[in-house]
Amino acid sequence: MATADPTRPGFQLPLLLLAGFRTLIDDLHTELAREGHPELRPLHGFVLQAVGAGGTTATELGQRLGISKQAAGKTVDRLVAVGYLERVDDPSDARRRLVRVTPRGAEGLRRSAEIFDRLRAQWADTLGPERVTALEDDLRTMASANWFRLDVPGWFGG
């Protein structure tokens, strides 16, 4: 086991990782606002991805996000109001209502992916492409196998 470096206390590592995440997310949302999506917030990206291509119910959405059905419903209401989601009848079960991503929601996700590519390129310009690739590889080594999780909102809030 490596000896602790008193100039680099352990508590700084998660804070620096969070600061890097926050920087990327804040920069993303600044760009999204410039590109016509000022309503999108960090939580909304998780929601749009959790809804998925086929749609889902508010109950299933809450489970995927690790939040209550009521919290999921409020978030869906907000995203329906600004045009990123829609509620439709479930064609396979008339008792259920599905939540689906609208074309505007899909556009927000597409633009997010493009902006993330540009932000990664900016990090590579600053740090060097090899260091960014090494950072990604190292984080994959240290992260759990199921690192892409949509339940972050519930985990953070719970």
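Superpose the two forms; the largest set of C-alphas matching within 1.5 Å is the rigid core. Numbering follows the first chain given and starts at 1. Being a predicted model, the structure only gives us computed values, none of them experimental. Compared with the form predicted in complex with the DNA:
- Residue displacement note: residue 93 has its CA displaced by at least 2 Å between the two forms (rigid core superposed).
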The other form holds:
Protein chains: 2
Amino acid sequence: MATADPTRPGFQLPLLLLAGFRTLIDDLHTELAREGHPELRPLHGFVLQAVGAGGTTATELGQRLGISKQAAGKTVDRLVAVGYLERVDDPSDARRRLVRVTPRGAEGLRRSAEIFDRLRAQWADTLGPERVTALEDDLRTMASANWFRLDVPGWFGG
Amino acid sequence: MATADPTRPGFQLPLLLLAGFRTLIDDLHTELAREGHPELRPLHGFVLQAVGAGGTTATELGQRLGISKQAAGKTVDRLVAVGYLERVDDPSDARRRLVRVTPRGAEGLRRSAEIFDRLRAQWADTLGPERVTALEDDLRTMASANWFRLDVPGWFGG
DNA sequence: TACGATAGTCAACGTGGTTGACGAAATAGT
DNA sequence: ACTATTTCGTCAACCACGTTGACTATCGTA
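Requested next: the structure of the form predicted in complex with the DNA (the form predicted on its own having been shown above).
Full assembly next; the chain just shown is listed first.
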């Protein structure tokens, strides 16, 4: 009895959560690549989302994503390199470099949102809409989602 | 309207799944560190589990985890360095190096399983046992969990 | 004006992954 | 028995994503 039974309940839950997430993300990027955005990587959609329509700075982005400003800066570098973000100087503060979503970035984000909606609809077709809603409600209850601010001002369009 | 509304349903689902997973894993490692296993990192439990009681090789481990044999080998290196795995020569095949869980590894695995069980019990307390079961059933249905073989022979205790 | 807080960047490092190449050992085929 | 192929492990180079610490430039304020 050197190892624990992997079918025991406790082990399944995290695995299933991860598998669900991965399935969604894999499907998203398969579809995104087909629709002309092959360079968008798993986390990029969330980063683009976190930058928002109004733009941000690397430091603020790091706070929103719960990572260091240096890590946020490097991620911005990569997104700039593939044309989804751009950096502009802030005329009112020479220390700051505003990060903004480019038109191509906005296009990719729009497609991501559409694909996610379609994937959620597939879940609703298979499980029934009320089970998907229940699943989301339960996860919202358990996942003290503080590590990723879904309600950050600036995430909304316009 | 440069960005999509982050509160739209499709965007919530992957975020919530990830948040649920992260919450579980973070709680696990907080507790594991408290119980004498601070060097166990997020994926190590799954790797230990995948090695199983009978031992494996790096190549086989890579197949079980869905990663390259080289990546599996590096992960084994790290686990060996912290004393959770060991490598022994295979007397029947000089090419192979058997990877085995050490007593300390088995101990960490046992504690992980116990903690996961406790965490799942907390979920059941908050949501009700039937909702946790439903959540697992639904995820099993949607997450075509092929990327991670939960039913690999050898995962069960000796 | 001098000082403390803030923004961004650089460097070094850790972890988890990839591919390609390669030697050594096992195995299959003639 | 010998050659040809497959398999196992490893090395090297590289990438994505994260960390800390240190440092400069700039801003805001006492």
